[in-house]
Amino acid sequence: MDENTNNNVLVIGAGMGGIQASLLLAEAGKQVYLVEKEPLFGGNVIKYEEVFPNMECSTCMIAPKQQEVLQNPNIELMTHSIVEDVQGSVGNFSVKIKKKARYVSLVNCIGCGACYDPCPVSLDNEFEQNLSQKKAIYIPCPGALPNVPVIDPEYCTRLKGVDECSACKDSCMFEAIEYDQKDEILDVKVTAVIVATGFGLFDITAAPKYGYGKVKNVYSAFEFERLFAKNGPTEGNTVLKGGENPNSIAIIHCVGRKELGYCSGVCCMYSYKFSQYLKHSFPDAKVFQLYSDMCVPGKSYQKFYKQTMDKGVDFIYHEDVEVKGNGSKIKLNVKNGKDKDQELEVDMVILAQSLKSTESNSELAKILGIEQDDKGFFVSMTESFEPASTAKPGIYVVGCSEAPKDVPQSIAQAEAAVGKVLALT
């Protein structure tokens, strides 16, 4: 280290694994600019209901971390920005954030929500999987923090110069909108990079197979998530297209293992999730898990694996499925690899697809100088026994920005950046 080295440090991406390394570099007194391309933050885990194995409440897990994140006065969070620029190296980058114009005061809006409504414009939620409508101006759910909302400019009539339409400034008393707001560049100098940008997903429409988009009632994973999540668009009621309570449903496992060519490593965790969902809400609906493996790490997994079974889940191996609509059923076609193949007839297919890197992870990489893999994830230095640490000093990737991993998994690879951060100085 030269006499240049400064205390600062960049975490991009505002998930469990971020947060949790913002706030442990924060306590060691280090200055934290945490950055969160999203107008909220807690990544993926905000739109659980629970977590398994033990099947906590998400929100009782991420929600007091949240606030901890808000109230620290080492952390500067910057939600609804991303970095646009790296220079330097390990304990002198010069970093460039940009913190796009949310267009709503963060410091005089109350969150009353009182300018949703009148809004003339609406739009699918991306958040709820589209299984909701928004406003031009939105926050994304019930819950979400910072708990103000963002005017997308894309959308929005007055931004686009379509008209000179006021009607959620009309119905602010706090005078909380901003329509002149512009983004702002902000250059920060910072010691080290931790990067948790978090993952994505498998699209399912590039396995027509499935027959998703096209057999009503066969979900993702996520637009499930958001089914039975309280915070959800239905508020937890976990309901058919037509309104009636499913007495049948197949969760498919490995949705698109084979495009992709490898195990996410969490799919059948969350898919016997889904199930406690499932007999929890509707104890005697029957439940089928179509699997063509099986991915059951660790004591806690195999326990929580038996837990399922003992609910009286039935499992089923399959080499493929094909789903087809069926009047008001979806008639599945399975292949076991015998000489005759299995049909079922179930109300709601479940899709549990495979994580994957995100489309993001290819200009951050340009931007940070660090190398991905051929699927995209961002390389560690695993086989050196460095399992946060990239090519580039100075600069670490943590969670599912690295490979697919649990909450667990990321939070430990959190810590271990953390520590070789904290070696630096």
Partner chain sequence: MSNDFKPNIVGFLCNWCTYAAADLAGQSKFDIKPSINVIRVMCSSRIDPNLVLGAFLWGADGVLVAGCHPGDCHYEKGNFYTRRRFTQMKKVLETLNLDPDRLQLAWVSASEGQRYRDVINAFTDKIKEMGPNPLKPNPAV
Given for the second form:
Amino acid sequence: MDENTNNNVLVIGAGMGGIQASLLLAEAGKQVYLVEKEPLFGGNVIKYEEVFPNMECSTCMIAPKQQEVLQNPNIELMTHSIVEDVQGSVGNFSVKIKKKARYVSLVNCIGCGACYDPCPVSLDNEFEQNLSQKKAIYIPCPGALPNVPVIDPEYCTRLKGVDECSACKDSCMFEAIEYDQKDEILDVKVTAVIVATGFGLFDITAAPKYGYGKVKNVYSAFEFERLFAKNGPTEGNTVLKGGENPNSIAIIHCVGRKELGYCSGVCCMYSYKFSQYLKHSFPDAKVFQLYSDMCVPGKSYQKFYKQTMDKGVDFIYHEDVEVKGNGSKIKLNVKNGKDKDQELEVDMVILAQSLKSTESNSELAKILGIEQDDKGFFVSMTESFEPASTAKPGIYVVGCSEAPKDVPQSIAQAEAAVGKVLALT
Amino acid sequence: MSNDFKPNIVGFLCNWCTYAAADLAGQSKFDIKPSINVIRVMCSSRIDPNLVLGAFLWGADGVLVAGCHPGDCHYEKGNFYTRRRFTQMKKVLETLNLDPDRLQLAWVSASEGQRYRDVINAFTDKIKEMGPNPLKPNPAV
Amino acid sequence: MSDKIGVYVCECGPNIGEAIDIDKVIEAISPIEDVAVVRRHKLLCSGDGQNFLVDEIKNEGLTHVVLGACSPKDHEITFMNVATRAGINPYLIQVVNIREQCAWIFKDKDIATKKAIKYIRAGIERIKYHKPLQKKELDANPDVLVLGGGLAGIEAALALTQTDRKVYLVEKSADLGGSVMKFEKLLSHQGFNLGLIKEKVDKINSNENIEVLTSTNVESVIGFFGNFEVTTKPAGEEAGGKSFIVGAVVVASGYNWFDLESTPRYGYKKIEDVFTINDFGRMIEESEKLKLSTGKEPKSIALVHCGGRKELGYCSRVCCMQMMNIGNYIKDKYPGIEVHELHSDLCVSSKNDQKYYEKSKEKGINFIRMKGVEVGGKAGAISIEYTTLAGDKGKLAVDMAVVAPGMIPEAGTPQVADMLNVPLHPTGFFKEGHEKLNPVGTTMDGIYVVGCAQGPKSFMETLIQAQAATGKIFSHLIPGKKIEPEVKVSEIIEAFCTGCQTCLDVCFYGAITYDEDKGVSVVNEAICRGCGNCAGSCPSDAIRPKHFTTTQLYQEVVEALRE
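Show the same protein again, this time as the form predicted in complex with its partner chain rather than the form predicted on its own.
The complete assembly is shown below, putting the previous chain first.
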């Protein structure tokens, strides 16, 4: 092989888009470095119990793909890792990847989980939206892959230098705990880079009218996903803060749409999904959807909306809303375009937040030398009809890192990027 | 006698959903009744009625067929076929003088480790109430 | 040669070692017929463990290996590779799950041990009936048929071009370009540079690896991934057809428009100066001028969204933006004309759409949210009656109306689907392979559907899909490389097959055909995915899903029930 060419591709982000791109590239014989910043992979989709519009089990859908990634000899999955530097140009990029210390050997650990219980430190589990606790050595949720825990150095008393605790190491029969692991820098050469860094959700604390953080039982979208997830903090039993099940729930659409200046295209659909979750668990509960525009594009989505309606969900048009506490209940003032505001009283509110770009995008944009738009999404070359390509040859952007999208749109864009990469050689 | 009776259940689990749920139940260290004997198949639609009847004739006190939720099948629609065949199998059991409830169909997805536990444990209790399979070959013979 | 089965129990540290009495297991398993060795190991999946297994297989001359270990989901592939390294067929290994589904769920050691013995015994009895299975390699033709010469087809055909790959681009009309070229002025106004499409068409026409067949229909496509036989026929002629082989097919057959005439409330074709988007596009393509039937320029125009949405039961995704584009076109060129957009839900789901909407409002377009609309009156005095969300009635008098008809499947879609053996969505568009995971594939390997043929899509989504099909083809169908179909497929025992053809109906992939001469069903191993549904349906037990045969499963049943 020519010294200046190689057979490698870097994929940044191991959610749906990154996984699909990696699998296709690997099948074509490319060597893929799949870099994921979290200690587990699978992206946001693994937080969901089910996906619209067919209410399919999310794990059943993505776990086989994850297994394929783990078993594919052409893919080197690097979780808990970040891309620190990229130099060079198409066909010959030099990449620096920082593999953060996990303190648990990916080779030796067999995932038995014997180390969690003995750990004396408990902390909030961010993956579970802080609805449950984890230990300083943990996997984020049952079924997380790779099934190898990680030690949080900010909380582990030994790694902080507070004491000589070795509870996890003592409980491990496989010599998998490695307190002296250090961050590692890996230098690799690749021909092309696919960016698939996914999305974040609109910061609801920035919009006080929704009462989040002040009014009890107002939940973010991810909190509710985890409250319904069978592998989540309540094993899927959706409970309010007091431990009781909700009887009346309002789901507020377009949370952040005005502030962000765009429609995310998926929140209507995931809100209907939430209604279906609720009607499944609590058939007698009142469920209200406070919508503005029903965004149900394409051949299948409107049917899903109709199905939701048929399950006895109430749809209320709203232009604005204010959420206030009222004893153990929540009061909503709904501006619905009529002269007089509508009032609603419920015991649970779920905020259907808009999708936004992830914060790490700006750092990555600098590293890669690619452009972001005013909303923080990466810019693709739509004007020259290359919607997966950036202005920098050899660097491609897919999925929600480029714009809000649903899963099939993200996957299609990932496949398109693969087409571009494979056309390079 | 009901207290001594330890049911023997044959469970055919689809590879993609329920078998994965059974693994997840294990990873979660759930307590599951030892009545269950797991046999892995690629899809619940693979289950030929002969295998179910064979299991009963060999003395199974209960047979569980479990796969992905309808609509989630890894092979498009396999579990719909399973569901249809099931209805027929239940009728056959009646003609054999077997309580059709000894045959159970369950949809358990890959994330439902706890549901897997509940299905197995509840089915075991139900079979316990019914007592042993009357067709069970006499071990003394 | 008689079987020599090796049984290895993994301690998995304390996970199995402490939960199960492995000595007892060894004692119970050792006397079983054909079992040559039973041993335990600390950790079979470790490098040491794998080397240990390779040595054992070689030194003991084992023919089969049963492993009592973790879930096959964890390490079946690891151990299959070990078998290959040791020189035995990877399907002569059976991984018995005594960790997740035994040691970890039965807290009583005695119970767990008994169960482990049962499961391992079942694995032993089962493996006695295992057959070595070989990976097959099939030659694959790298050429591709692209069906449809619109935006999606043009993009796919050009993107697919590689030195060792020929592309056949078949278009039933006389020209490439499809529906987008009919809206050149409108799309250009929206910022799309259609000159790029023309450049692509020129490149296609001059590319020797692309054969363009315009005014041509595809008559038949028979075969499977890597080997489809295609025949074509020139439109309206009997002779002059071609036939050729391709490895994959990209369907890009486009869409059609909902027939507004079928719904009287739009007044279409009954009232003059009521147009569809199509009519409007044609009008401005012919001359820049906006003209009423009287020849005068209109003073006020109503743009009515969601034409046929209720009847169709879905939202066509692109009409909101198309209508706003028309509104902008009018306002930019004829600022004096009043423009009213009567819309229901605004579908502005691409990241820049909402900004476009807000700009449209600033330009003075009057947006009216309605939940019902009727176009009445007569030429010169068209009246638009609508109901607001609050239920109030409203009325507008305009002298021109443009209604946005929804998108529907192209005529002939069912015939194409039938020819390709791919299913349709209830709406009549093509159905994707998986609505989430496989947006451009179909249930047939090697057949892809892109663009509006599979549902309403925006311009960019269409391009992405065309490029996505290209990505999949570049990944799966590489010139000079063979394809490897699934190994664990169904096979039919001809002697038992009664020719009832039940299996043909249940196979979702169309992998089974009927051999008229022999009177038996035949499985095409290149298509079969190994679910075993056919075996579940076969009344005469003539179908054997490899590695999950009735005999193999039956052994497991019997052992499960052994007292």
